[in-house]
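Coming up is one lone chain in structure tokens, specifically the form predicted on its own.
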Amino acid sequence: MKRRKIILVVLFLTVIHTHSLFSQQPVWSETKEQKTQRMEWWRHDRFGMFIHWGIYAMPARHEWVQLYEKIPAAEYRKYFDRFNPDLYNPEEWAAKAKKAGMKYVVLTTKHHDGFCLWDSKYTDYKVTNTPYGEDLIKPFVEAFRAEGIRVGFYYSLIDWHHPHFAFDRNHPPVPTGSEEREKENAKRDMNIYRQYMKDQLRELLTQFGQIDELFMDFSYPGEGGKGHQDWDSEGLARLARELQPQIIINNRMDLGHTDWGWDFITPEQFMPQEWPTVDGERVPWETCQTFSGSWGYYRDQYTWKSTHQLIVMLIETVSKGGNLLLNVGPTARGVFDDRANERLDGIGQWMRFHDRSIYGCTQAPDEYTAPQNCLMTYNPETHRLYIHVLEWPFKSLHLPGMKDKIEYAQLLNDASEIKFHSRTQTGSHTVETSRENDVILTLPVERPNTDVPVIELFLK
């Protein structure tokens, strides 16, 4: 017998041991093929709809509207009583992505303010017990699956409503000076606020479905700010890998120092140079943009960019190996204002002509070089070159190092034969000249009638 229990006792520690190795091995391992095949529809698909929506729409003046006027909670509590989209519709939101070409959304689950747009059990602070009284998710999700566009939630790391959220230099309002920072924080517990965020975290990956992307937003390390210790940005990410493998993470956990908590990066409001790399490599990466200069809802902003702005800048994402993430902030009333929907038909009408010279593209081969006043992406698949030409010349457009390489060329919008020759031509009143190796086609006089016309290159 006194055997017998000193075997169970072996066994129990044996186990105990072997757990405990376990839990402190990495959730996650993959193979750079793995990766990538992991990744394969979001590099095929390269246009996504980003949605930035919450209560700040109803003052309208910026999703950071309680931070920049310094809004104290009980003021910015009017805001909560009131909230009631009575014309949410996401049967239409899904229908106006579509229509636009993206393949994917992103919706702002909970932003900075930490208002929560499904029926979290872990707060009040949620769409449930405003006057709109239901969750905004679950048929948000059910909309846009039905359209055939996947699903991404994004979630606040940062929340300046929770009561054990410790004050930084990013909230609302700041305590004035260290000293007083400090003493506000002795009565925050950041684990209470940690196991929060996992609480929540496991509630979306768990109550609807399949999630293909995860954007958690934002790190600021350094004096006054948070990084991956002050999220458990680790635990986060092993949270979210365990839940739904097949997830694509974004990078705004500060989990650079490691080669499994991230996936893409996420250049926002400007346009790389060059595709952008990490240590010497080329990395994935999708540019968050907006139509104007804030992400929700802003009322009286005039600073909206152009439908041909906006396809330009898909274009130009593509052609350095990119995605487009484009912003749209629904009124409090849960309609897309005028403005955006007159962009997302021109993008729409645009895309349906020519989304083949975005899906499945991306950086041409050096070994093309793009002419002047265009843009190039490249199909790997079909072995197809997309000439985009920003400014219609005249009669002729020349291709570099193209000589022996084109089979055949047409306009992508109505499939029209593009002729092309490497020759040098003269006569008593031309002399057109090309260099060596040069291809020269020969274009309608006439520019095609739309944003940005593109010449389909099917190469030998």
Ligand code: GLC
Given for the second form:
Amino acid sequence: MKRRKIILVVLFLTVIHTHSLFSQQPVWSETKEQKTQRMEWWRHDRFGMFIHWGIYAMPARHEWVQLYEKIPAAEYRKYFDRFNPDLYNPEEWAAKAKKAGMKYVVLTTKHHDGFCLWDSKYTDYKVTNTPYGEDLIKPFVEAFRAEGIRVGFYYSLIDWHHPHFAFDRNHPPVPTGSEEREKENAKRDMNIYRQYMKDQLRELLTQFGQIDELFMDFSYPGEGGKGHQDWDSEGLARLARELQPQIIINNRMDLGHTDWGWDFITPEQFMPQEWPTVDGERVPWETCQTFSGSWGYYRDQYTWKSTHQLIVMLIETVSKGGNLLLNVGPTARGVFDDRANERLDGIGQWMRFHDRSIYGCTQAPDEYTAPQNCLMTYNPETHRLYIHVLEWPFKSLHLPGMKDKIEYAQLLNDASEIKFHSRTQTGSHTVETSRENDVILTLPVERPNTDVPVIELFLK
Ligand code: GLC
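Given the form predicted on its own above, I would also like to look at the protein as it appears in the form predicted in complex with the ligand.
Now the full complex is given, and it begins with the chain already shown.
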């Protein structure tokens, strides 16, 4: 009798153990090669547009205004009640993105304030209940796809509107003192919120066709914060992969401990010094950057980057093997403001003649050293090296160690030949000689009339 009991217990434990082994297995597994393949278009395209849009465009002083100014939900409601972007025309946006050379777009479907840009079944806090009264996302995806631009979605994990999102240090207005916060949170059930996110993600990934990037934002684990367990990030990532197997997911769900819950890392508001690594290995990265500091439309912000700075930012990102997602915050009328348009036009002007040094390019192999005041990108397919000359020198550009490596050189903007030599013997006082193994490019004295001139080197 006793032995039977023991056998039963052992059997029971084995079943439990096997079950937990299975449930821990990721539903998503792929080889490194498969992952590289899946991210192929993304690595090639390099340049995308981020769009932060919602009712925070009305206060026009940062998308975090509700938290920064501790605005109670009832008061924030005034924006919801008046949101009416009557000039919204996503075709115009898509045309601007295309002209700027952007190949994909990522739109905020819901930001931290919880406001939804589509007709979600799971909330009333959505555009269809504002004076505008219509879904913004379907026309958006159609317009961008019509221009050949891939579509990605941003979805905020944080939600200041949902009644079951537990108060934490990133919540407006935060109940003061942890005791009070806990009392309030006792009435909130994160299970309900977790389910809400899954339901909404399912809507987003089933109602709008192929979605190529998913930008979940963001985790802040630890004291007074939230991490992957609070969101059930595993569940969200699994759902996304199941519904859209080709999707590329960012790294803000706190799933760094898995090899399947994230595809790329997302430094923002600074330029990494070098190609970022995780556990010593270079990883895919996409930096998202703003024109002026805030993501949502901010009328009175006067820290706008110049077109030149933005072009250099794009080049520098690619020169370190990364992607740039450059953000526009449309106004509450539904248009890009003049400052954004001016920069997008300027970038487009440059891209028209130089996109060959961006698309399909990456960091140059270590054997090539960038000349002074230059940034280098490299296309491994065509085996061409691109020298971006930030400061135009007088006549000679010295390329260290490039002797016998160059077949042909030209300016990219007009495909005009650039002559080069590696003379080391002294000629006369007007003949310049190069250091051993260096190459001297003979540049025109006049700087080409473009923001950042590029020299294309056809390598041997
Ligand atoms: C941060 C901010 C957010 C913005 C995002 C863009 O996470 O909270 O406002 O949307 O960065 O990456």
